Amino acid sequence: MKSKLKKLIPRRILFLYYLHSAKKAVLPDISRRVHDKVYNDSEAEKVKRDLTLAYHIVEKGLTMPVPRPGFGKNVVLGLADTIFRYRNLNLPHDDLEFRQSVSVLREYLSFHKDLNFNLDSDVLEKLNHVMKGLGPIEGQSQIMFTREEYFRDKHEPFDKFCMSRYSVRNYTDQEVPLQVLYDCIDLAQKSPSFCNRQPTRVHIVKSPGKKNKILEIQNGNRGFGHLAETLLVISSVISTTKDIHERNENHLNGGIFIMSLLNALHFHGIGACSLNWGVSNDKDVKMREILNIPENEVILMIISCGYIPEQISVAASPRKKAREITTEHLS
């Protein structure tokens, strides 16, 4: 009967009535977000965001395939100002932002006097002016690995195998086999899925020319993203939706669909790194275009993988332990 009356009413009018459908289940949400940016004054929480987006970039940098002396320097000078709002707050100085924030700080400085090369003196200058008189304040140093070492636990049980993994962004240009990352997505593919309706989707880029064409358009893979020998463009299809109250399900079914996929890849020994798609919608028309996505699915992101060197550097990117996450609801 329901399929019968949508065949009578015109589409102009469905598509009206879905949209305001629409509105009226997602403004709550968007609401809840501007609300925050607009009137959520917990300047701890906004500090600790800039401080980690900061030293991540920092941390990210140091291990390039190739670190180009004196980088990110608008990125430190904004850190170490981060830094001094951390402390006129007079926030925990054992916090992992920001002791991860000035152990990046120490080994960007040690970095370049290894180097024997000589920083803008301005940032110099902040740089002291930061240490000064904070102590032994540690966090984690970048880590280097062989390739044996970095994959010595890839069959080892759970624990081991998934505190293993690391993104990786130094690639080699040996080609990774079709059967081989189809083997990966098999493996993907057992990951829950609501209702078993498998909305994810896979684009496997090895073209230089879209590769390149994806990379222009991508925020985040500066300095590496052009020795990825595949990229893997995650998508999810919308139609596999009832209606608007299954809304987020796309985006969660994929980014389980996404974790698996990563330490399939690692099982399978080969390095990866996710690339985020949080972009305008000029960007997604753009990728739409050159993969030639149909407008009934989402992208979600971008996963750039390949054989690794003998030798890489891995961001620590320090996590919280559970108990600084979780919340007990006993009685």
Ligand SMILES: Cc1cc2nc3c(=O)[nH]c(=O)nc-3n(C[C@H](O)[C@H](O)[C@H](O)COP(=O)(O)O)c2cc1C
Given for the second form:
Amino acid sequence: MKSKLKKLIPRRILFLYYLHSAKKAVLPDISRRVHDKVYNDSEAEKVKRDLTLAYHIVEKGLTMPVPRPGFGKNVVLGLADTIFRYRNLNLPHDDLEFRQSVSVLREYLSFHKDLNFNLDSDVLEKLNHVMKGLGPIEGQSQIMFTREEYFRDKHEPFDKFCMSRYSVRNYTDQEVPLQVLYDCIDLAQKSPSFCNRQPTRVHIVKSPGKKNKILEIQNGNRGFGHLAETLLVISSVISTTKDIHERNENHLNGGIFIMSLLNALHFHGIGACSLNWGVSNDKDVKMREILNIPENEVILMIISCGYIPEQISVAASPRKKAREITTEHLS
Ligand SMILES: Cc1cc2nc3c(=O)[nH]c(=O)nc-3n(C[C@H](O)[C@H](O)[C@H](O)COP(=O)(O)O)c2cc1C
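With the form predicted on its own done, generate the form predicted together with this ligand in the same format.
Up next: the whole complex, starting with the chain shown before.
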């Protein structure tokens, strides 16, 4: 809307006009999402999603700084059921999600066997049932590194560097100097952004009180978040977008920035883990209060980070191959 005209219109009318066009622009996306949840019977995609969500929780549990014997009972039982659901759909047994799920349950069994820990009989029975039918299926085991091994490729060429980063969920209390964090943020600032508008912002949180409050309302840091020496809360300035059609740019530009930041932290010998900010509005409001984040910033994600102990375990989180996720349009 032309700026002269804009000045003549009462703010309230302008607000309603923008709200109306925003709703019109956003509705098709919302409706596509709701449709997917209600009408899309693509069982294959959904069962693979459920496998991944569950096997990843078990992977994480196996690699916690102090794994808790018997952890995740309900997730493990649910994962076994989802494996049977997958098998009953006659889907291929060499799909990554299926192989990794079976493999993670095998690892769960051997982890407890090594500890001489007696799993509950219902868990044992179900997992043995999975192993009986699907025992030979192979996936990737969780990985143990010494600190030196983990950072061995941090100054190697990009391909080696890139493959050597993992989410690290174990930190020492050694202080990460602010200057090192600023060096990492400067590297991440080299990320491309829409028309070079550089919408992403970083909130460095070292205050123990504030870190605790933030971790309390984030739902993916149990067992390791409390060890983070620093939290980086990443946000993005809404006022950098021109209109509603640019609404995804905050998250898109932020995602590109965050990947660079994760790489920069790795380059500087700092372990880091992304923490999702898929939260309800009341939690978002709380975070704004804790860090005094203004209304024209959208909160994107948190990174927990710190220097790492002499020995760490990381979740394997295997990837699909390029050919599995790519469609060619060649003529
Ligand atoms: C947007 C986003 C949100 C994430 N949220 C969490 C989280 O809440 N807790 C967690 O432990 N890991 C979280 N992760 C880390 C992923 O589990 C991890 O990146 C994935 O399994 C791939 O493993 P890698 O980072 O070791 O390569 C998140 C990652 C991304 C990109």
